[in-house]
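Here's a solo chain for you in structure tokens, the form predicted on its own.
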Amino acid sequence: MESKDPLLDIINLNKYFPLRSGIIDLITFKTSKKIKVIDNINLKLYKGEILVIAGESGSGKTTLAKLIMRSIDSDSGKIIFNDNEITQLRGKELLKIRSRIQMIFQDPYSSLDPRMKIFDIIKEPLEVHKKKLSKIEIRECIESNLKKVNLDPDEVSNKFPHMLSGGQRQRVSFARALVLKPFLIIADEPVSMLDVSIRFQILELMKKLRDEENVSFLYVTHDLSTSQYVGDNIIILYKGQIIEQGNIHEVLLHPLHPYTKALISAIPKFNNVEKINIKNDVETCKSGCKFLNRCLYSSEECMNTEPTLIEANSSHSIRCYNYKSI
């Protein structure tokens, strides 16, 4: 279970991404200006633990899981994994890296490759960082992992991806991670796209390779009421900025922030949340909070200056100067 030692440490993590205006931008290069994706970022995730990162589309969490995979660099910050500073790894240091942290993408339909065989997709991470292992210790570590996600070694390692349902193929995303033995696995979405009868059987899939195997799990999502069942604890984004994050039975049956309850209040019969009413103007205030366009309860405080992140109490914080008053 959870550990005291923080396996990722992320600080004062920051990206930008480059706007440009018009045809000639794209052409030249040329960037009119930045718009900020990952806004000064702090977390940490500890051994034996499942962090849900939560928000509406383009909060900035499939970026900041890129950041952490490394698959793009961030501007500026630290990210330490395992008491390892990252960030400005390259080359084989990075590989060795990669190979202790994986991802489960989205959707299972399209992250694995059509034309290969389940056993040979697994077989591939392998063959990249486990170049000593033999054609007898490969077969056997596949057919464990197979097992270990619930699925017939002899059933489906000689089929293709298309002739397996969606859980099923997810269920090989997992497996092709394990084969590593990460000690973290990034998994974006991975329930989204799969019928509601088979996501719980995912999530409880990885409740128990998080006991079993001692995996820790970033679990991105914008579904609350699976993150509920499956968390320890949950970090809110607004626009890359973390807005309320703590325990997450805490924070989803007693939400501090209007936007983390505007979230909570749009799904039936969750938690019996009072409704909050958000306004639509998405546009970002040049001064003051970020979401003082959407807020119906901002002081002139909030216009002013930008709030920090407060505690609430020992297990909730918070990013908003009326949160008392709400």
Ligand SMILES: Nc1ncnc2c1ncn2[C@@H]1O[C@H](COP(=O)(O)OP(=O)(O)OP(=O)(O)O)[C@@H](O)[C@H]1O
Contents of the next structure:
Amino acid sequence: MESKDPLLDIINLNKYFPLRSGIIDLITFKTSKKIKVIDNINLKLYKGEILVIAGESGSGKTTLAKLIMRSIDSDSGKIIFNDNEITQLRGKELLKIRSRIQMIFQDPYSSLDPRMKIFDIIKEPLEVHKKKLSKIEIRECIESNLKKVNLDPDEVSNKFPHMLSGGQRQRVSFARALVLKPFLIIADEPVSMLDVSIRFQILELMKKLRDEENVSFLYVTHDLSTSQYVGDNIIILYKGQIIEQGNIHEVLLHPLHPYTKALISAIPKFNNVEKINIKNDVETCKSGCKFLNRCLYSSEECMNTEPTLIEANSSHSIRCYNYKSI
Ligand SMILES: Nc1ncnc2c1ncn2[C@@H]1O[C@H](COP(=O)(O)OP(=O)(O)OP(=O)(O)O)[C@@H](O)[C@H]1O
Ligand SMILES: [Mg+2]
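Having seen the form predicted on its own, please provide the structure of the form predicted in complex with the named molecule.
Following is the full complex, with the preceding chain placed first.
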């Protein structure tokens, strides 16, 4: 279960992407403007925790995941993983850390090489990171990890990905991630392409791996209704900023930010949350709160100064001046 040691500590993390608007920009790869996609993110993920990251499309969830994986570089800030700062690591040092942070992607159809058998797909990371293992040890490792994700090695090892169901394929992705004994798995929408009936089985698997294999999870999802079932804490991202965070039950049952309230009140299961409206204007204001153009509750303060994330109580933080009156 969740401990008091942070496995991942992110401090003031920022990432900009170039905003290429015209054809000339695209051809010349030049641009004058940049867009801030990750905006001063601070977060801690504790050992044994399943931390849910939610937010609308384009809010920066996958970019945050890629920054933690170090598949892209940040512009400023620190990423501390397992007490080591990994923000600037390169070469062998980075490769070592990569084996401890694994990623599961949304699409189990394209994330597994269709030309490789399941056995070889799971063997691949071992060949890169565990070169000293004997053939027997490799086979044992592959088989035991297939069993951990409830797949029968005799049944699936010699099959190609297209011969498996979507749920089985996603289990193979988990087995491939597990062979390197990761401390953290980042699962980016791991169930959204699966049939509703098997989504829960994959979420169950995440909980089982957390409990039995001591893996922590960063679980990126749009699906707030099922996130409560699996998550411990939740972060709501809006335009690259954390706008609300805390204990998942607390945030989903008593959301404070108008954006979170609108998201949650749209889910039939959460009919206790009062329905509130937000505007469709997604343009970001030049100053003040990033949510200003969509908010029906803004005051003068919201226009002038960007709100900071403040504690509403010990397990719930919020970035809004007026949350008490909404
Ligand atoms: N390589 C890139 N170059 C330029 N802009 C990018 C790049 N990758 C992402 N972006 C922009 O960064 C923003 C955040 O994208 P990101 O993929 O992180 O969103 P997301 O929250 O994962 O969305 P979704 O829910 O649709 O997966 C978007 O505005 C996107 O257009
Ligand atoms: Mg994404």
